[in-house]
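To begin, one chain is listed below as C-alpha cells, in the form predicted alone.
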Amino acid sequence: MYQAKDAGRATYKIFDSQMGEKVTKRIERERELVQAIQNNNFKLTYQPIVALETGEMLSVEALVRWHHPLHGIIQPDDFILIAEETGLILEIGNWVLAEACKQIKIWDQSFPQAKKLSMSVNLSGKQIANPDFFDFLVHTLEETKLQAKRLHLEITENTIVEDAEQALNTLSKISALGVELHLDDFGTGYSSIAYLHNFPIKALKIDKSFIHRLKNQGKGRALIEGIIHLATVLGLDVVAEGIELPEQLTLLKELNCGQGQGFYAAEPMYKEDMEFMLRKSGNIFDLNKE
C-alpha cells in the first residue's frame, strides 16, 4: 500500500519477496536508529561557508553522520529519511542543534576569529510542526549563552508546504528571537518566490544541482543569474551550494554571488580538523589554488 502511494495516485502494487526485503531492511534500520539515539552514535561535521571574494570564513555548516558500529559511517542520504518518517528526527535535529551551539562557543573561548563565525543547522519540518521546538530552541540558546543572530537555521520548501500556516507561525516566532533563517535547496521546491514574500527568510541556497549545471554561457548561467538579481531586489544573501571546480567559483564570483560553500573550498569536517584549520590558517582559505 505505501508503495503504491508512493508511487502516485491511481496506481497499484504488487507484493513481492523483493519489496518483502526492504520492509525487513527499512524495520532493522529503524530498529538500529533507536539503538543509535540511546548509545549517541551520532557525530558532527562542519562545512565551511566562505565569502567568494576574498575566502574568508563566515559560518559553518552543522551536518551529522552516523557512525554504526557495524557498517561505520552512515551518511545522512541513508538514514535522514526514514528518521522522518518515523519521527525520531525529532531527537536527532534536536541534539544536532544543541551539540552545534555549544561546540562553536567552545571554540570561541580557543579561537578568537570563531567569534566572527555563525553556525548554520538544517531544520526539519518535524521539528517546526512540534509545539516543544520554540521553547527548545530557546533554552538552548541561553544554556549555551549563543547570540541568536549567530545561529542560521536552514528550511526547505518541502518542510513548510503541508501546513504554511503553522509553519509560519513558528518561524515568525523564531525569527523574532534574531535568529536567521535561510531557504536551503533553493529552485527545488514548489513555489519558491510564495515563500520569498511570505515568509521571514534572509538568504537564499542556490541547489548544487544548478552549480554543477552552470556554464559561461546558456540557460544555467541565465537562471543563477536570475536568482542572484531576485535575491539582491530582495534584500537578501546568497550562498551557492556544492562547488566543485575553479570555473565555477569563476562564473559566481562574476555573477556577484557572494557565499558559497563546497569541496573545492573545504570539504565537511570533524571538530578536531576544524580545530587544526583555525589554528593553522585562521579563517582564510585559498580560493586561487591550482
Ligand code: C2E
Second form
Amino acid sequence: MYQAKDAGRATYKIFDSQMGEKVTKRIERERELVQAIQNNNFKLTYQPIVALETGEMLSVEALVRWHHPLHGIIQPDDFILIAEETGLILEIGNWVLAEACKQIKIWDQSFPQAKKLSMSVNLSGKQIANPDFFDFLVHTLEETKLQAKRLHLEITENTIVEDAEQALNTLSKISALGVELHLDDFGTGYSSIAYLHNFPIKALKIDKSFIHRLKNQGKGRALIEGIIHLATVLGLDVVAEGIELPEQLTLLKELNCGQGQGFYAAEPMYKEDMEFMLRKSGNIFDLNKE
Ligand code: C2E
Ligand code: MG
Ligand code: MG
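And the form predicted in complex with the ligand, for comparison with the form predicted alone?
Then the entire complex follows, led off by the chain already shown.
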C-alpha cells in the first residue's frame, strides 16, 4: 500500500518478495523506534542561523539524531516519516521540544551571549493535530521559563495540510503566546504563498534547493529575489537554507537576504561543540574566510 501511495494517486502495486523484505525491515524499524523512545536513544544537534551581513549567530535549529545501538547514527530523513506514520513522532517531537528549551536555558547560565539566541524546533503535523500539544507547549515554556519569543517553531505546508481549520486554530493560539512560527522549506509545496496569507507566519526559510541552483544570472537568482521581495513587503524575516559556497553567500547578501543557515557557516553540532564555539568565539562567525 505504501509503495502504491508513493507512486501517486490511483495506482496499484503487486506484492512481491522484494516488497516482503521491505515490509519486514519496516516492521523492524518501527519496533526499534519504540525501543529507542523507551531507552532515550535520541540526541539533538544544533545548527546556527546567522545574520549574513555581520556573521552574528541569531538562533540555532534543533535537529534530532537517532543513536542506534547497532547501526550508529541515523539521520532524520531515515526515520521521521516512519515516526509520523506510526504516531511515534508525538513522543519524539515532544522530547525534542522540551530538550531544546531546557538546553537554551542552560546555555543562558554559562554564556551571557546565549541570552540573545533563539531556539528553532521543527514541528510535525501530527503534533499540531494532537489536542494535547498546545498544553504541552505552554507547560514546557512555564517549566523551563523560556521566554516565548525566543522559541521559533518551524512548520511546513505538510504540517498544515491534514486539517487546515484545526491547524489554523492551534497555530493562532501558539502565535498569541509570542512563539514565532517560521515556514520551512518555502517554495517546495503547492500553496506556500496561500499559507503566508492565512497563517500567522513570522519568517520564511527558502528551501535549500533554490540556494543550490543559485547562479549569478538567470531564473535561480530571479526566483530568490522575488521571494525576498515578497517577504519584505509582507514584513517577514527571510532565512536562506543550505548555504554551502562563498559565491552563494555573496549573491544572497547582494539580494538583501537577512539571515542564512548552511554548512558554509556551520554544520549541525552536538551540544559539546556548540559550547566550545560559544566559549571561543561567542556569537560571531567569520563569514569572510577563504
Ligand atoms: P529542515 O528542518 O529543513 O532542516 C535543514 C536540513 O538541512 C538539516 O538536515 C540540515 O542538516 C540540512 N542542512 C543544513 N545546511 C545544509 C547545507 O549547507 N547543505 C545541505 N545539503 N544540507 C544542509 P537534517 O538534520 O538531516 O534534517 C532533515 C529534516 O528532518 C529537517 O529538515 C526536518 O524537516 C526534519 N527534522 C529534523 N529534526 C526534526 C525534529 O525534531 N522533528 C521533526 N518533526 N522533524 C525534524
Ligand atoms: Mg527546519
Ligand atoms: Mg528546511
